[in-house]
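To begin, one chain is listed below as structure tokens, in the form predicted on its own.
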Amino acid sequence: MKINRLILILLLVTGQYSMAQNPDISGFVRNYTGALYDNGDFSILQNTLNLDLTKSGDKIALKANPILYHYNADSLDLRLRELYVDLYFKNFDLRIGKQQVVWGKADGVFITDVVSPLNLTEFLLPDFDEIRTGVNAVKFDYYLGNNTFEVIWLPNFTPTEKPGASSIWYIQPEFLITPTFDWSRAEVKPCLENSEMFIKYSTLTSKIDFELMGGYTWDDYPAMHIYKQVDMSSGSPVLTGLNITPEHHRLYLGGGSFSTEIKGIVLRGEAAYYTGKYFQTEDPLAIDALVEKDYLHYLVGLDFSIKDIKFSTQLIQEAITAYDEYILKEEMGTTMTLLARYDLLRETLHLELFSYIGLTNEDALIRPKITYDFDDSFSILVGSNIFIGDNEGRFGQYKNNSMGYVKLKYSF
């Protein structure tokens, strides 16, 4: 596409200029080792080199963020998280290239934060700046006093990255009969008609910080169209085959978020309403075991401190409108999060507990960790990921994946 050629030309020209001007280089080297409590198997053996190359001027800036993951002797994964150029004008900015976009006020939950797709190959365990995937985009920000108007255009669709069949995070769907798969509709062809668009208005005042957003996008998760093959020769229907056709569908969404402080307590809220969402159904009259419904996702949260301990909690709900009894997903799902953090020894030792608590399925993910900063550049983190549940729910399905881990990190 012409826009991709323009992005490439701008980045190459700007990159040559910036490299000649000695860019600022920062980043980190990290060793990450984790083992399952169940059998002692290593769940993660990872070495990471993360580089941030930046160069800023009065009217132009460049950022490149390559990351190299090393898993074993012959497994290297080189990713380019971001590579973009910023152009500064009097009342507006342009960012062109591969970039991460972070929207909303939620912690550990993605509601209006939907521009950048996710890398869920390790579920929700990595740091959130590593979970988000960079996207090719043109971002336009116009400033008017305390108000910002933002428009983002994505020329091509990037889906959420899911774990492979050999991963401990892969859940094998159960079928009464072995299905066949038709992947002919799984890809969204890069073209102008299939591009995505997002808009956001935000303002910051002395009393409230809020955002309004909208999007014309694709569902990051493909709908699994299941077509049944039935034999009627015996006089009654007999299931003889299943054909599954994954397909991404268009979504329209609108929503917003806010945060405000009331007597030392920060109140946060966020919500998004989706149309065009597909859900699995057991309705015998459904042609392909899917039904289209609108969908609401929202939360309210509180941030506060008790003495020197910082707390944050959120109540999150997901609701399907015009619900019917055949839909496999529950009509309303409720989750809570709880974060407690305590810093001591002149803020060199950090104790933290973060938990997802699934109230609907009575499951949870509990994540305690201790971090010690030896100096400004080197730290050691010891943590645990504890899954609770009975093979059901978002977290209970991973009850055998509870683990302990250690991260050694050198920043420069």
The other form holds:
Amino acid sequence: MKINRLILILLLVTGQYSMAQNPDISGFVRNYTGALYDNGDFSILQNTLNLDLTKSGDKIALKANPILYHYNADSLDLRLRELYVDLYFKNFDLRIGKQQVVWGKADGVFITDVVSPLNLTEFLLPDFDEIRTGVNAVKFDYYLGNNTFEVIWLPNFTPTEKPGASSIWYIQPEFLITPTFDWSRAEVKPCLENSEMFIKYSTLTSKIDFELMGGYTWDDYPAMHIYKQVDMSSGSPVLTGLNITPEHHRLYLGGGSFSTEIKGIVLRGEAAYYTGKYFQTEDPLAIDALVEKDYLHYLVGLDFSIKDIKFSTQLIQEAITAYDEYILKEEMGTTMTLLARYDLLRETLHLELFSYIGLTNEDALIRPKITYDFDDSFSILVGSNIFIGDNEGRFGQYKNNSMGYVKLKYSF
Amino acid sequence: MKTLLIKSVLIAIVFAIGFSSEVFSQSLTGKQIVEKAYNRSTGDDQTSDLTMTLINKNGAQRVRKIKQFTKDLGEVEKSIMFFLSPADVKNTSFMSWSYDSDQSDDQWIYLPALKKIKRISSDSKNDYFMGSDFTYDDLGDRKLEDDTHKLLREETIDGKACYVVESVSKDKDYMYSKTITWIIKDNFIGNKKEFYDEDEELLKVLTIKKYEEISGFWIITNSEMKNVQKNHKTTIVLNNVQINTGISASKFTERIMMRGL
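Okay, that's the form predicted on its own, but what's the structure of the form predicted in complex with the partner chain?
Following is the full complex, with the preceding chain placed first.
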């Protein structure tokens, strides 16, 4: 692709410049071991080398962020999270290459933050800086005082990564009979017509910070077009075949977010309205068992302190507009998040509790952890991921995956 | 990521004071003395490299390095800091806008791992900065009217004649029951300060190790805060201090927070 060639040329040119000037190298090495409470099986045995190579100048900068995951049985997974060139001008900047883009004011919830897809192969458990994947993009930022106008063009669509069938995070869909999958439409062909575009306006002011955004994108989750074969020869319908064709569809969305401080409490909000989203339906008249509906996703959050403990809480709702009873997904879903953090021993010992609480299905993911910094480079983290509640819930379905884990990390 | 809720500028530690060789009459009140210490001229903008060293009771050290820029824009003073080390906070930046009026400070932090600028509460004055012995309030620009000031006596320490002023917060919930400050008589630079806890026991002692005249302004460039109850201390050293270099207002924006140095 032309865009990739352009990136390569830029990186080669700037790379030579960079190497001559000694790039700045930082990163971490980490061991991550986790075991399931249910049966003692290791849920994860992972070693990670994360390298952050940067070279910054007045007019140009280069960044490369390779990350190598080593799993048990000596399997290696080398990823290039970011590899881009920054070009700085008087009133605007250009970033070209593979990059992670983070939008919005929500923490751990993705509402307007939809430019970079997610890596959900370990559900929502990776650190938030590791859960996003990089995308090939050209990002243009124009600055006017404290205002920023941003346009991002993604030449090709990258879907969210989901767990494979052998993963403990894979949920086997249930069907009345064994379906036949047709994957011929599962990929979005990389071409100009299928590219994605996002725009954003953001500002920081003395009273309030806010962002307004719009996107012409693809739904990260493919719609399952279901074709049923029914035999009526016996007088009553008998399902004899099920053909499923996953296909991504275009999404249009608009939204915004804000944060402000009121008497020592930071109030945050974020909302997005999606059109073009497909939902599974049992309506017998629906084509391919799908119905297209608009969709609203919003959040309000508070950050505050009580004594020396810092709290952050968010209430999130998702709602399907013009809902009908045949749609399989609930009309409205409500989730909360709660974060409490306490630092002691001169900020060398950190106690933290983070939870997702599903109010609709009465389930939760509870994540307590303790981190101790032996020094400024070396730390140990002991934590637990506890899934509780209704088996039908987003978190309760992983009840058997509750685990304890340890992370040893050396930063350099 | 360590907590990085920072209160305002570090360049003017606690009571870095504008120079004045004028000898004032001994009839000055405690409030007038502190006012002269607070109302110093520090130039229109400042740049410096800050090294903070945390030393525990066994002598083990942890070092934090910061590059900071400050600009006085009239009714608002803007500052931005870039964290250089340790590794886990490298490239983090912090921006603060402080107002002459009663308006609360605006503060933001950029976390490079999250690639996100977050507005943070300025209501954290009693928190300790990066695990050091300095609270945000110790490092910030405490306002004259926040305390009741009383001249206790005059005495000479380290060969310097000083006013000794006791300050008691008007806020009953303030973390210090009182502070006692030794202010050098001939230039109104604070030389030493004692902090007393809620039980009126001595908690911490701040000692100014060195101050320098830079571009016509007196700047404290080496100071030490010792917690006498827990026997650990923190030193702050400023290097490469530059004043009135004409820093652009565009330095204090979202763009520069994310771009870094």
